[in-house]
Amino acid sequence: MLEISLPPRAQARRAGTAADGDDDDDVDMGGAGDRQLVTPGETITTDPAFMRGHGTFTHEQALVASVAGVVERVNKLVSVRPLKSRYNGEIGDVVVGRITELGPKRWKVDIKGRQDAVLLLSSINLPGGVQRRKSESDELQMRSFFAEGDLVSAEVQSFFQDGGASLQTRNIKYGKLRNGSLVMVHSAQIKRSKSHFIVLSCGVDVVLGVNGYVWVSKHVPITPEMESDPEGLYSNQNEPMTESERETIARVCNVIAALGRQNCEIHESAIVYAYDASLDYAVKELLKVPVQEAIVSQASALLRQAATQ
């Protein structure tokens, strides 16, 4: 029988608690904003009022972590979100995925999850913006909308009984991705926020996929003509870009990759501060570990300073 023993610091803490009769060393589950990092076998709480969730187990009336991750609490349910795991989707998540297969009235999309998501033909905008039932002719033209290998941004609409995600791209901000580059980080590092579509002051658009895929591209404003005629959204032709625009996109990509390698939480403020800190270095120097550490350290200091103001 396999037994998971407590780490030394947890054993010492439990021994001290038993000797002193004091529960102050247990993780305080009262603070909703606390981010508790635990390791396998570490005691989360000894309060019997809390229920066991994913990533936890009970041992001698104590709630113990079974994975390394961050403690999350929903009312009395306590769970541990692993630091590195496959993407677990939620309804409303903005994701970036790659088309892997065409099927009858649907596309399969790789969203870095346990299984491919499904994008139904009825969940996309047709060329011309006409809202109508999809016909057989639309099904025959599916590859002209999205083909294998295309990158798309979409929203998680619902889930099937087997746990697969159903996506939709009916909004003008979703659809085929062009004019940029893809950066991959761990999904746990992407912070859920009100908007995952970021327009940086340097003329670059960033799509922060909650699944860990980040798309960095040239800023192309959405005009009224595009809203009334979204046919251009399915084009495979990239917009012409200057050398400075390509360099700026590469800089933003390297900054996001640096945040990912330094295990930082990735959101709009972190990207902005890290980008400003990277301007003192050439683009190719951003791939060096010491430079990445310096940039992340400076960005973290600016974030802490902004939080105290």
Second form
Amino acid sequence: MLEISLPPRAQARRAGTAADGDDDDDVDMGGAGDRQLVTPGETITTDPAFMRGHGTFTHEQALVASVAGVVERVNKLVSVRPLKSRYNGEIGDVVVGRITELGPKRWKVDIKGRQDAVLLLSSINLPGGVQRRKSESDELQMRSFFAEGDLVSAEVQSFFQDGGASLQTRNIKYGKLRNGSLVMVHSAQIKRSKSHFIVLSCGVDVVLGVNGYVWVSKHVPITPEMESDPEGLYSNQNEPMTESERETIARVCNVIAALGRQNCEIHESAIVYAYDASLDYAVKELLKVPVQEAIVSQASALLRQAATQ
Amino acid sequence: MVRETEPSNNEREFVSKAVAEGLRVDGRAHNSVRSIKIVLGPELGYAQVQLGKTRVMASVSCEIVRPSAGNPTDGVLHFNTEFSPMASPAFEFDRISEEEVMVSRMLEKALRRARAVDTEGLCIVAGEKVWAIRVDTRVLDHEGNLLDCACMAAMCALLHFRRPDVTVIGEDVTIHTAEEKNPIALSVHHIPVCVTFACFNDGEHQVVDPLLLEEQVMDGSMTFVVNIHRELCTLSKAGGTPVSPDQVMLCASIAAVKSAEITQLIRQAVAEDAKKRQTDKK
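Form predicted in complex with the partner chain, following the form predicted on its own:
In what comes next, the whole complex appears, and the chain from above leads the way.
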């Protein structure tokens, strides 16, 4: 028989609340930093005054959690934010996606969300300048821009009624991705930050898609001429690369995969520290779990140090 | 609502090229099957089979029903397959996918048409009472080759199952409980084993026991249902790239070899479980 019990800290808290004789039996909305973790099926409160939000349902006069996560309360609305869920976009997110199919004046892009996102023909930069008018022939040669299987970086512009995201690549920094390799981690490990386009000192560019797709590529400096270059924007040719450049890209990929595996938050400093720690090992060895654990623990120690300073 | 991520163009090319060079993405040879783990019990008629990371469970139950007018002396054998969303994001609750229909029909063909279980032995009173055996297979994890795994699970469950003993005196039918009399095993004629091949590079190469990634990339597939006596019960090739007759014959012989190995594993697992039950009783 399985027995599931609360961790000791939560039990003590519960006992404390009961002793107070509060009206809200189980809701402990204590001070900052005191988060209540719930599992599916756990009663959050029996107080009928609270309204149920996402992640909760009513069962026999009590508010019960339907996902595993943190309880959030806004006035009378109680909801549970899940610890791990599919990527839920927000306007302004930088995402990396793969084109899955072509539709009328649009592309469908897989961003590992609940639905494929949409990239409208009107949301991309057409070669030959921003002000160019869209023509019939543009729609007929959509595959010359993005074909199925291509990787793109884009920004979430808006949402449709049904929750599907609409993407745009109207900036020169977005668009078709080349010269590199994709790493897939969980979207929860990539937090929204100021910059998702990282340039590492080893000559490698990293695009951190908030949806969990990370693109690691050879550093190619962006020049303003590229915008008007018809061939360059949507070319399918990779730049020539040396063996050592490939190895560096592979190393960064493995480092990010290691961070992903150890459930670490992935941002610029984490990648830099972990990369430095990985230089002691050969690139292939970074695929072994003990090596991954070693690098990540070293990196997190450095991060903690940097945070306290 | 949530669809499975399709493999990228690079992955497709890699898998196809690797197969052409005699390699597979998980390091297996073309003709090797993944490791099989069989768990039986604790209830009679329950089996869970793991084929690599693919996991399928099967459960057998019985009840007494009136036989159909066409076959008054035959018992009823009913198969039910369920693809639950916990197995893969591609499976939706309440929506029957094409793959589910294929697996379910192949399972019926392999086990019912091949006459693995003797239905005449399930008769109690001709025309009035027969045993109806129900086999429920449920897919728990999908990592490729659900059909082979489901077939193994169903066969293990059928071999493991014991129905209550029945005494018929004239018109009186007494069903004995497990305490009164030991329940009896089903009469299984032979053990049909499914062996699935995935075809790559326009039918030039065939690999046994495809992974999920290989299934997504393959050009076609073939399933052979063979038993240990090298009898071919069923051959299924539903669409896909054409395969030459030589290759079909070659695959048939490979399937026969694999089937013998798998049958040995099944028999061993069932025998070990029977021995454990004996010692537990004492």
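Positions refer to the first chain, counted from 1. Between two forms, the rigid core is defined as the largest C-alpha subset superposing within 1.5 Å. What you see is a predicted model; the values in this text were computed from it and never measured.
- Among K84, A282, K176, R170, only K84 lies at the hinge, the spot where C-alphas switch from fitting one rigid part better to fitting the other between the two forms.
- A rotation of 26 degrees carries the smaller rigid part relative to the larger between the two forms, according to C-alpha superpositions.
- Look at H54: with the core superposed, its C-alpha moves 2.8 Å between the two forms.
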